[in-house]
Each structure stands twice: as structure tokens, then as C-alpha cells.
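A single chain comes next, written as C-alpha cells; it is the form predicted on its own.
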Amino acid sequence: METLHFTRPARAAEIQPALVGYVGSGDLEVMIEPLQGSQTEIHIQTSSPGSEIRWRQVIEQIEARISLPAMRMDIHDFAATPGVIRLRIEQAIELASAVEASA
């Protein structure tokens, strides 16, 4: 098990706790917790030894797409191609996210 820890700029946003995923093969469970401040902290545990480089990129491409809110995000993965990583992720944001559009 591999541990990968990034923090990131972030907007200030209202967010809800969020969950999304499966840790099994092939797949990631993602949890999201609001946080005060401007700042994403993003945790990983990844089963896939030295993919700090894949994970990065990921991050990179999601973030030139959607505007990181300021929380805490706990990814447990086990062995998911970047695709499902991508997807797991900003279903999780959306669904964080919820209680901003209804508000």
C-alpha cells in the first residue's frame, strides 16, 4: 500500500460530506469533507506502487475543468485506471456539491 498526499488552491464553497465508490478490484471509494480555508487536501491510498506521476495528472486534468472547493478528500484505491479515478471523483464533487445548487 502506497500513501500520496497533494494539497491544492481551492475556491471557498459550502459542500456536504460525500461518498461515492467501492474499494474492490478495479474501483475507488472516494470521501469528501468540507473544509474551512482555501486549501484541497487530498489523501490516497492506492495498492499500485509508484503511481504518484498517474495520480497527479489525474488531478491536473480534473482540475482544469472544475474549481476545486476547499476540502478534504480521502481516496482508497484499489488498483482503478484513471478513467474510473476520474469519474469516482467528480461524481464525488458533484455530489458534495448538491447543497450548493439547491441552496
The other form holds:
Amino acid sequence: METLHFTRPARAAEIQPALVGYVGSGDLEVMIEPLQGSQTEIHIQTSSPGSEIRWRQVIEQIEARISLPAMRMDIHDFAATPGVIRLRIEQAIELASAVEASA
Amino acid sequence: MTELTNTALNRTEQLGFIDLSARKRIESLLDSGSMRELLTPFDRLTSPWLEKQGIVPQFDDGVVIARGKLDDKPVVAAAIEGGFQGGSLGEVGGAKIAGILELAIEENRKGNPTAAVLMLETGGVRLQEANLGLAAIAEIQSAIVELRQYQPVIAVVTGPVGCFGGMSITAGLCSYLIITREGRLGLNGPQVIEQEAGVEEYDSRDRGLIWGLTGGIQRFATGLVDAFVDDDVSALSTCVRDCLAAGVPTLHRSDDIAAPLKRLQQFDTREQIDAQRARFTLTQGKTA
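Structure of the form predicted together with its partner chain, please, following the form predicted on its own?
Every component of the complex follows; first up is the chain already shown.
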């Protein structure tokens, strides 16, 4: 198991807590909680060692598509592929931002 | 042809239970909007033991517990996430189930009738947490034995994991046990038996043999479970409510062991077991 930590610039936004996925084979759980300020903290525990570059790339791909809201994101990864990781993270951000969209 | 179309249409109206997550399973069975989860993932109560062994934890430790209502009556519910570590029970997940059952006992003592529904998808104790998991299962079992005197404790085993190990004993202690065709119930899992007895005697890849002996149909036919239902949320929901309405059984299955014990004692283990012989052994003298 490997523990990774990323801090990224983000926009201040009103979001709600969100949880998607589970820690099963080829899947991951992503938990989001609001964070004051203008950055996003990402804490990852992954069963795949040596995957830091891959995670950085996935996060950059997501940033290229959506502007991250300020949040704390916790990830428990059980050997998910980059495609599944991206899908789950985007799903979690969408769920967390639902309050923003309806406001 | 018309009949076929109707069947196909009905099938699309069914909502499968097996594919639902533990959290969604509870939500789908309880009265709409009544579910209130306790110790949610946001409480971050993870297993303190898995990380030490290099295993990625899950925020709810694979167990969801909640209070809610069934037909407007207060109940507690617990569901195990079979996909996380095979639905194994460790210190935290086990304590969550024991805790919610003890909460129901407290409510009954105070004069507030509160039943329990347990959705069991589990291989039993989590080996990485050995003794702590075993202790938690013992606590769950003693809580069930106390709670079932007041109100029904209803267990649901739908698959895909099934219910094995110490948790199969837990299931056996419940007031009512509901199973689907996919569901399995057994003390040892197929691979454990194969490892112990040899592949000639018990091939864990032989699905016909495995389901023939431990699957829902066989368990229902031999009277080890009370109800057999389709993998359908509404059918399951009706069945759970029927069990609740039936109240506390006059005789619990686990207190009614003389006859089955006698049948097992007469069983000749020298001959290879199969589904038909198992059914005959467990039902002789009971059914025509």
C-alpha cells in the first residue's frame, strides 16, 4: 500500500460532502468534504505501489476539463485503472457540487 | 408470443437487490425517506488493523448501520458490503452491527418495540483481525439472542457473496431467514472445504455441486431458511414486512435442534454427498 498527497490550486466554492464507489477489486472510493480557502487537498491510499506519476496525470487531466472546487478529497484505491479513477473522481465532484448547481 | 412480451416487460420493472450497494440495500427496504445512517463514512471510523498490514481500508469498514421504519414501525438495520474484503467482519464493522442491535435492545427495554433487519454478505471473520473479529461476532450473536425475545430479527442473504463462517451461525440465530436463488449459506466456504477435504470430494469450481448443497433453493427445501424470494427489491421488501408482521416465532430454529441433530447423526459420511442425498437426509420424516 502506498500513501500519496497532492495539493492543487482551486476555486472557493460551496460544496456538500459526497461519497462514491467502494474498495473492491478494480474500484475505489472517493470522499469529498468542503475545505475553506482556495486549494484542494488530495489524500490517496492505493494498493498499487509506484503509481504517483499516474495519479498526477489523472488529476491534471481532470483539471484540464473542470475547475476544481476547494475541497478535501480522500481516495481509497483498490487497483482501479486510470479510466475508472477519472470516472469516480468526476462523479464525486459532480455529486459534491450538486448544491452549487441548484443554488 | 404475447405472454413472452409481458414477461419481458415485467422483468424490466424489477429492480434487482443483489447489485445494490450495502447503503442502497438498506435504503431500498426501509420506508421511503426514513433511513438515518449512524456512524457514517464521514466519521472516518476505519479499521486500525488493515493499514498496518498494507491493506487499503474503507471509510465505513464495509458495514452500514441505520435506524429507520418498516410499515411505520421503528427498526434498526445493518448491511455488509460483500465487495470490500469479501464482506469480512473485523473489529470496527463487527462492533457497528453489535452496537445497532444493542441499541434496539435498549429501545425495547424502554418500551419502544424495535425490530432488526440484517443484510448478510460475508465470508465471516476478517482473518487480518482474527480474535477481534471473532469477539465482535460473539457480541452480535449474544445481542441477537436477547433482541429476538422482544422483536423479530430478520436476516436477508441474497448473494453474490453468501453468508459463511461464524456469520452463518449468526444467520441461524435470527428469528427469520430470507434467501434468494443466488444466496448461499454454509459454515465453511467452498474453497476452505476443498482445501481440507480434497478436490475429489468437494470441487469449489463445480457451481452445480456448491449451489446444490448450500444454495438458496436447497436451504429453503430443507427448512434451514424461512422464505425464498426472487432477486427483486419489491418482493424482498414485502417478504421482510411479512416477517415483521408475523412477530416473534413461538419456537426459534436454533432451539429446535433435536430432530435435525438425530438426522445428522444417522448420516453415513463414507458415501459421496450430493444435493439429492443431502435433501433426503435433512427432510426425512418431515415431508412426503
